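The chain below stands alone and is given in structure tokens; this is the form predicted alone.
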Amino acid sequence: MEDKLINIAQGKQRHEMHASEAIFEQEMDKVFGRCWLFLTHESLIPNFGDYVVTRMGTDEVIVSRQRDGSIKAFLNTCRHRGAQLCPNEAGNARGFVCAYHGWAYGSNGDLQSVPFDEQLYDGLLDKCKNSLHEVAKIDSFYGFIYGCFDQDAPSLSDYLGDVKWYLEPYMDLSGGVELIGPPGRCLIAANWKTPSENFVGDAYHVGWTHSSALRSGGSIFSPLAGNSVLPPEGAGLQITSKHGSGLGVLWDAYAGVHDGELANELMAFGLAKEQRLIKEIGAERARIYRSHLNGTIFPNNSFLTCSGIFKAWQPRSANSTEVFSWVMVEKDMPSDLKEAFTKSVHRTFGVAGYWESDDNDNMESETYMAKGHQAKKKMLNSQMGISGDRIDPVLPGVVGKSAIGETSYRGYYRFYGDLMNSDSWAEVSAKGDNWQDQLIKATV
């Protein structure tokens, strides 16, 4: 599989991975069956009985707040004949009753009652053995809830690894963030990896793909329109981690894609908080807070911090992805600024956002062309900046040399290859023992 799909040493990947149903089926087992997957945010299920129905790979799951404040997740399938248990996207319930035969479960997943239990089962049905199938591991990263089917997976903290250092200033030390839901949802005719890889490290496309948006708006990125200029030297960098998560940093770009008076208000808000954070966490990490981060938590959870969009790319098939989109905003942002920010996020990266539409066209094209009999055999190139990947004395992870590069692409697919070529987490971990050297020694 590694020789066929992923060439770590040369920064290449085979196009077939964007359209093959056979590869997709392997991914559901080896990637989505093993990795930590985003479920919801604590702010969206604050009270006992609150729940959302979301997806982990191709499986629907119910994520439910428990009486003791903890969170559990279960497959959304009745244990009797496998019918869908909860048809709603979200709500509050003390339990769930199957519409097919009336089997009833508590919010903790326990089977509580079965119609005519004594008469039809002669009292032999063991309710304890017929509880809902529970997701093996649930954990939170500063309010962001993730789940994992594999009991042998590393902890969420270890899985996130080096990227935590970059996310903490914005997601925690700033006072915390929340997601505004319910999520916008739409289907795109694209493989789930195409948007995931784009968000993990593609600043290269911004000036070209989004040229019209940049020219019509007045965002901090507008000078890039039409590839008229490159970001100046030192404008940013890229980072990748052991488990494939990665991000790009554009320094001091707190207003993100937002424009007009809103951009000015955002810059003033971010600058004021940065001054406070300098005293609390130091100038370097305070600067990360006020900088724009584009990233993906491997495999399918992406974000733009200061642009305020948070996404999960939910796979439906090799050629279809359901996109979940939330607005991500700092908790202590003034209510009027938060409202204006939310509207701007929907206008730019919401379901019908003009930035989003630009990207979707490319994602679908990348997937469609991978179906070609000859095209699918060819290798794709992610070699930009390949000679500049390094270990930095201060910054965690493997760090690229500039704002525009493909360091994060290479790290994303290095880990993807490890998963696809391993039968257990022990094998995955062993393959990643020298992950930094694998990337730093890569060459064209």
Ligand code: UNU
The other form holds:
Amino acid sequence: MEDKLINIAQGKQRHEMHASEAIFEQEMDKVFGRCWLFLTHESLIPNFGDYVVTRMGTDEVIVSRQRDGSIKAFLNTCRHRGAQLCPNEAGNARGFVCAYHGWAYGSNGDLQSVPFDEQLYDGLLDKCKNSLHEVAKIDSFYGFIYGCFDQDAPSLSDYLGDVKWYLEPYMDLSGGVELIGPPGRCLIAANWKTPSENFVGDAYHVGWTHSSALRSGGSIFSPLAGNSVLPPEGAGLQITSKHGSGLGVLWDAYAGVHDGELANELMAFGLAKEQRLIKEIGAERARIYRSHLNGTIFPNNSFLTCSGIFKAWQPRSANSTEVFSWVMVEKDMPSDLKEAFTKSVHRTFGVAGYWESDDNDNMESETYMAKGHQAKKKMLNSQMGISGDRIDPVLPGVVGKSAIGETSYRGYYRFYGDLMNSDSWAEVSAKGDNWQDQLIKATV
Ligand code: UNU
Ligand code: FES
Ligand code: FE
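Structure of the form predicted in complex with benzamide (UNU), please, following the form predicted alone?
What follows is the entire complex, opening with the chain shown before.
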């Protein structure tokens, strides 16, 4: 048995990572306890008192808009005996009252009232010392709000690193996007990393796993059905970054997984906006706007731009994941196109989407097989394109040159391994100093 969980030099990972409860416990500490985790989007909590309840690792958190417009997040647990404070998924409230004994908190987390506190605590209860447990850091980019439990983590902007350059055209320079909520939620019997790694860099499975979706729909990807053709040279790229986030680019594929007349309308909309953006941001990044990006913000937040999917893979246990699915749509789309797009996203990658269900079988089988006493000790392979990883003069990050390859898998697990083998962010950062060389030097 190879003793390492992650073998960076050869692009391999131990299968056990997809099913071990011991590894899962470590992840809650070293991955989810340290990294920036997606919470919600500005557009879903626009006003003072608006809140959502979501998850950070195995914890529930309340994310709440403050009077001054800032955002705070708190563990959704009462400071008295730990009951769940807010049982709702979203709403607007001045504060939160615990159902157990009635302790009441403001939307800023302050403990405001305790039934009979003067009489029952002899005046000894210090309310200031019993505010809700607050998430250490909150930040956002282009309206996407993230939280982090570790005060020592780098800023969200540093954390995103090289992937920002690719996200900006679609998520910001396009006029911006919004998320349509509330998110669809469902449980899958899979480890949270199986969909995260798939979205970070698997264009390989599209023609094969999604054969039925490609044949029954009429999307621009349909010629790939049954692996009848390989995307041609120059059809795309893969990218990875220091902190494990990565993505795949499929050039000019703006219509994504959408089919029929909608695909044509989308192509026209994307082309027209690209023409305008060329003047504002240059041809290179205007093209990125109109290109399909599949990606994961490390550790568990994935998206397909253009196709309109935005996901958080919320870990429940080593072999159970709660999938949160939002629709991501450009703000300035005409309302009838936006509505048709939204319905199409639900049909393709919603809870019962016909693309989504193709994927879940694979996620669940990888997880199930990782429980085998012999199988779990074996190493998985993410070596595709390993000799081609390089630095590009224009494109940020470590870049793999073709549409299909596993460059961003290797970057994702390189960082994952550093987190799991370190005791602090300082140690993680030191290990990642020469991250590009580590990836470029890797070989089978
Ligand atoms: O399912 C995916 N991860 C995907 C779908 C990737 C690229 C294009 C379409
Ligand atoms: Fe990829 Fe079997 S061919 S998991
Ligand atoms: Fe897929």
